[in-house]
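In the block that follows, a single chain appears as structure tokens, in the form predicted alone.
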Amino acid sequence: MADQLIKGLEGVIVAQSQSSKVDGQNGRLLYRGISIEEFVEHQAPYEEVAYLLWHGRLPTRAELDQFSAQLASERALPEKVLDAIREFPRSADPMVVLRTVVSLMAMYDENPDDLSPDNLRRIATRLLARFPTILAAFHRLRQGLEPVEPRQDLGHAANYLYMLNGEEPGPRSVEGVNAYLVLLADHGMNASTFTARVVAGTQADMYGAISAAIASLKGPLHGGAPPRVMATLEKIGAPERVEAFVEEALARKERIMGIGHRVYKTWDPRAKILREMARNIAEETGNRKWYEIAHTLEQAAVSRLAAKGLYTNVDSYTAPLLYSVGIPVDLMTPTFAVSRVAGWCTHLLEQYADNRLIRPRAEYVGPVDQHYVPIDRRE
């Protein structure tokens, strides 16, 4: 087959994976063959989904208890790592903090370069356990507060909210954040997952591959979308202003944040679930403003854009949901990473197990037959 230039690698299959299936035409997302709706329906904890992704099957009760206890025991940061976070500028971007600390963790790991399956799962467990602790510690410190120590008796979602806010969250808040973590855990060959696999393809360590994935997720065209959705909701300010905002945006041919997806050509199944979760949290917290603006925006925008295949995406309800449980705007993308690290590690386990260096080609379009001119003869 002749070489083809395919910008963005759109439509190009670069690997085989058993992790997740994204059906964009029908609006379905499956983890190891199980529809995401079933996990939420049965209130599956995020830890169970991570186990499924890493091991290829659902755990028994004993296996889940053991895995959850393992994660909980790894939550605390080494004192030297926490001391380093204390020295970071309070104005630092939390994604840069997360990326930096993951690299720092490699220095204090007893065996970061062993790529055997058992050691990779050990590192993956440590990364999954500590992402929330890193972010919560930095968030507390930048407010002039001491970090809250992780609790081993709380689940992953509840402990994250507890460490951020210093108090136990309500049940609907825990349910909503757990659902968010479950729904964002993996999503096919997205940009950050591909980045991680490219790094792992060189046989670099897992910490390096995950730091690269974080760097990729930070971009506004990938994981940086929820803060832009929140900015849109704040700009609108009230549900009754939505119609005018949509009309003006469409007249200017501007993109409406939270609407449209590169893969889904119908409703994003994650958005449909998070809509209900955001509504529940709004009722629990008594703050319905952001949910109502987001819901009104969805109705106004989709009614005008569905004919073009543009529907609500996951970011539309991520923003009001996370904001309502006390997660500030600049921690929304890092919270995405708290979830997606499970999927990243799954793909890395696959890549290391059946590795081939990922080495695409570039089409050269520059000049040829040029000649070197000595510097004193250049004009």
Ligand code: COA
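All figures in this text were calculated on a predicted structure; none of them were measured in a lab. Residue numbers count along the first chain shown, from 1. For clarity, a rigid core is taken as the largest C-alpha set superposing within 1.5 Å between two forms. Compared with the form predicted together with the named molecule:
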The other form holds:
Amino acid sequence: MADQLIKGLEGVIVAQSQSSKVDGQNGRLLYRGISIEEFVEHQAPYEEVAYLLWHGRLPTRAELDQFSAQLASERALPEKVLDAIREFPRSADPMVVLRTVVSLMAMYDENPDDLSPDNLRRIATRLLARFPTILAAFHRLRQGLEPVEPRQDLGHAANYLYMLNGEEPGPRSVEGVNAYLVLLADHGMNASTFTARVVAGTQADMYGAISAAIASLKGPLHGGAPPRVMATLEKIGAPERVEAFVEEALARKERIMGIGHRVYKTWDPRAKILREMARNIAEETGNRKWYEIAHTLEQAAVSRLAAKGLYTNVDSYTAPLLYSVGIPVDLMTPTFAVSRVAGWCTHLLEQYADNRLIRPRAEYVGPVDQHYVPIDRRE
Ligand code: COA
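Write the structure block of the form predicted together with the named molecule for the protein whose form predicted alone appears above.
Once more the chain from above appears, this time first in line as the rest of the complex follows.
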């Protein structure tokens, strides 16, 4: 057994997975061996990617129809869960709302502790179906509006936008959000996925593992970056101010949000696709401002930083894309969770099926040979 301290477990392989392959040198991401570009090129619905991840193969048309219908039928929240959301403070962070409601859902599940693959897939389907409903319900309520009931005739992405905004979204917006959900569905052993696996490793229930994953995704070093990108775009304010902003930021040795990645040392393949989607949405909605600032920022930053292996990452276009379809800044990280729940559940299916308690060690660096001093003799 290695006795070496590896801070942050960087580079340590903690599990085998057949779900996604991240190739940081070549800027590639594969789901079950298929390049992410192919899903977007063929306009694969997010539901199909979830099926692929959970079952290990693409569904037939009949299987996809059945899975999509099952997801749609699971969208509505139990009345008691909705009542609980009504009581939440309007100022609550939507990530806290999501993590709390997932935990709450365990109490209304008929069989949360059965870890057999069929039951785990049933819970995974329910979780994936309900993330958008939870967020949209809270978002409506905090604005003093009634939640919009989910529709069964819309796909996952379209229904999410419909429940958030109360009106049917345009085709480019649906295409863009669907692509976003597809592109973020899984990404190797990232922090939230590892968190979920640690919980599952103790044979605790899936709701607990997923609420822990949400807690982990919330941090600014993981899922919390898009709001910071949006803040940068807002601060810049107009495309013609980008050059000066970049010059000044780099002179002050500041980091430009949306640039750089721990694994990708070339273009992040997801950013390239989201750039296209963000441009399409800008055209559909007529709101070109955020796309144009983001695009000008990309050109100005990458031309100066590519030599250091710094390119735009997935968050650079996530922010303008989601913002343009009516997803407010504090729902960006929760929308990341709407997508990533597919990957979390895939890794949980793997972990439960081939489990070993995840229990590393700490190197003790505190004192030894100390003695207990009775309280009345302490200084
Ligand atoms: N803007 C300007 N310079 C950057 C930079 C950025 N966004 N990201 C990294 N660099 C520079 C560092 O200053 C460092 O330069 P130096 O070698 O001259 O000191 C070099 O690139 C390597 O940085 P390092 O911190 O080792 O990279 P990392 O792999 O640890 O960091 C990120 C990866 C994502 C944390 C980092 O790129 C970052 O902070 N990006 C901005 C935040 C963001 O977009 N996060 C979303 C990630 S998906």
